[in-house]
Amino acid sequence: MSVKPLAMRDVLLNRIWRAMAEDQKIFFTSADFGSPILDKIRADFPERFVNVGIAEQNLINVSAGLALEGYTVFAYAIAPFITMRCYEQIRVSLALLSEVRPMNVNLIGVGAGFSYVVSGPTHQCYEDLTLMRALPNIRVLSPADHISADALFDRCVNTLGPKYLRFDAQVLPVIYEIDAPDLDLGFHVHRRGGHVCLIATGYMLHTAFKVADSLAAAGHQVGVIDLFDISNFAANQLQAVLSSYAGIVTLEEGFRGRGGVDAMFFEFLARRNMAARMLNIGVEGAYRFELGSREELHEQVGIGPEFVLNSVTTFMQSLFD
């Protein structure tokens, strides 16, 4: 029996709501961003819920203060606003302060990439991977379905330090129908084989599967890896997995060549003296105001399945020229 797809935020908020009944140290803060499940949290635990209004800078400072008092804090807002509107507060009150004081603040950013597709570039989020991974002490978590998003709850509660949860706003197909991924590894190997491995995070894992299926139909096997922990994956184990590949392709729903996952892997390969060549696939560095489906927009900016398939095919051919 297949698992019904759910929204990432709904499964995590449900976990938080249930846990707040047992754990008096869980506190929830919101920047005027709601959901039906959030209404239950506000109604059942009004003494541990604060809506700071449309004031993300205040959201971060209030959350940091609560964390210094011993609370496990979940702060909730739309992805571009909880990262870019309050970046200095994240740097000073979370990244910097957590170096000297124990604290647990979990930023839930909803609307990764193009998932708010009809809202345009103000509400879409292509920069957060670059910005959040640039800060020391911030753990960046980027699940690809609601099962992996749900599994992150235990990591949020049981691990000290600031974390950024990069959630899709849309209901995505279920990938982990049987078991959740191993959080200690920070990545999950879905497919092995061939000379090229696709490493994707968040929504782009679904694109990686489509591309891998098309290549398999043409007789070309490729590896597929879900990288859901951007900043704290098991590096030695990942190196061991990648050592058999001649080429590595990174896929991210963020700007290409501007310090995101691709930059991380260029450095990863260089520092570990790995011989594999790399192709980085991400959004071209421009903002678009056109409306359309997510699939249409992805093709326009260079991360749609057809565009990626052509790019990977050319890359595979170049490896043996």
Contents of the next structure:
Amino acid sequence: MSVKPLAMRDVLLNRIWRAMAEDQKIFFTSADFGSPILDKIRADFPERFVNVGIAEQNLINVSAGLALEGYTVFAYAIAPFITMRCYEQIRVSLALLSEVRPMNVNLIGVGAGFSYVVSGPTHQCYEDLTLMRALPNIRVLSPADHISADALFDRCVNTLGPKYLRFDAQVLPVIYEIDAPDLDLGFHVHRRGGHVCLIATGYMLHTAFKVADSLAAAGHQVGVIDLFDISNFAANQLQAVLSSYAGIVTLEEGFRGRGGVDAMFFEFLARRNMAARMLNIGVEGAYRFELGSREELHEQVGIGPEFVLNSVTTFMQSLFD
Amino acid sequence: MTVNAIDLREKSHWVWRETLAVHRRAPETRLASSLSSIEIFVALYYGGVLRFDPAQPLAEHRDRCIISKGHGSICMYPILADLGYFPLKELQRVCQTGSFLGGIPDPVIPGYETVNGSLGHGLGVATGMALGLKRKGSDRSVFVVSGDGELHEGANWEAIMFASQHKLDNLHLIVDDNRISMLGYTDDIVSHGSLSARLSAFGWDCQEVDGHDVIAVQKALLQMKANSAEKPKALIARTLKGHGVPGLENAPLSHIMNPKPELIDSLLEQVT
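Okay, that's the form predicted on its own, but what's the structure of the form predicted in complex with the partner chain?
What follows is the whole complex; the chain from before opens it.
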């Protein structure tokens, strides 16, 4: 692999830092959350950077006010805090207000799923996909590597409306070294398979690849799709891709059965009268306080490669019973 | 748009009558909290305080007026109609199907800037606007009208701390300090004590005023606006919920009380 993997936030912040020199409209707000790249923004653009302190409610409202004054705002905090601590501010001052007044606010939430591994359930984030996709007018973007995260920048700047960028806190392997993700499609077909297709978002795309590799070694080719635009993907095109499969597996690093990507595809299949059966991979049960590596934690909650491989294998067999 | 002192009092009384008339037709509107804020809005809009343009409600050259106490600003309906933001005849259709004038105002109404139905958001958004105006090099001002009850929402205090940290002297908070929220006197619920003392302690420049003396309110607002002490500014307007309506005025449950239609009729029949 020739492209060195990087943290999603670092590539996007670098992009923003470079753009701020040219585009006087870009404003960056943070709820006392940093990074070495952010230090460059703080140093070089003190007039268009503001740290509101540990105050996510005010982060959203100040960002909304700046956006009403014409700024393109990037607001930055840890994922559970920038979504749930200030959910009503997002609902009222972004989702609702943007229906009436043009505004561009891009929420960068770092720490999808278990990516803050040892910090425990306050810093881990398993509910944000459900909550953010529940709000009309907010675009939810969930990239799986730093190249697709970087590609979101132009879309953020050039498309009005509030957006939520769900970023992993860890450096993930590179996926889009050759093919660029098609932002208009909102998903990317990485592999085509026989009877079963895995649809994953964020970190779980990497799990999907591992599972697909294991299945391929056993003689079963499965499809793999990266769904990185949760709210605005091209539904007809996705239906066309999925129509050849008898079974669909959703994989998300979020609670299973609580309105996330799994629920989205239940509705998708039902509305479109698609006959495919579905298996949903997501975090089982409730909050967990156990410590371990991300991989160990994933196995404990039913989203690790081993667990998923077994589940998918059983699912594939059941399709032909 | 400035009118003289006598006209400000007359205008306040006209708005009071029109607000009663709107409520008479649309009892879903909150009357008591809309009567406490009348002189504040009359001073802002007729007293030469705000720069605004009804033909271009969101023109860049306007001063921004954020009406955070959404429910309690039905008195703005007659004011905005009178100023030409929309036709006066719209006042006949408040809360009716097809009208844009609801029980709680929303920014689909020309002249409203933000979503106000959920309390405690106006000041934070206004703070962002004030910062944005400063950074743009604009000399326009931001005014926020908030109730004292909604200052129980903690997000306000995040904005209050932020505004003084950033010396937002283009930000003006006017508190309609009627001291009653839905279930009674705020002093019995969670008392603010002296709001001006609290805001001063947070680095704001504070004044208090009799909120029903429209001339005093106008004078205080003009002074506030002219003053640039590198501090955000607050005007605590001491007001009475349900002002001028017997049985409603300063009643602890006035927020949810609707005066009988006959009482409103008799008040409207009185010679002005």
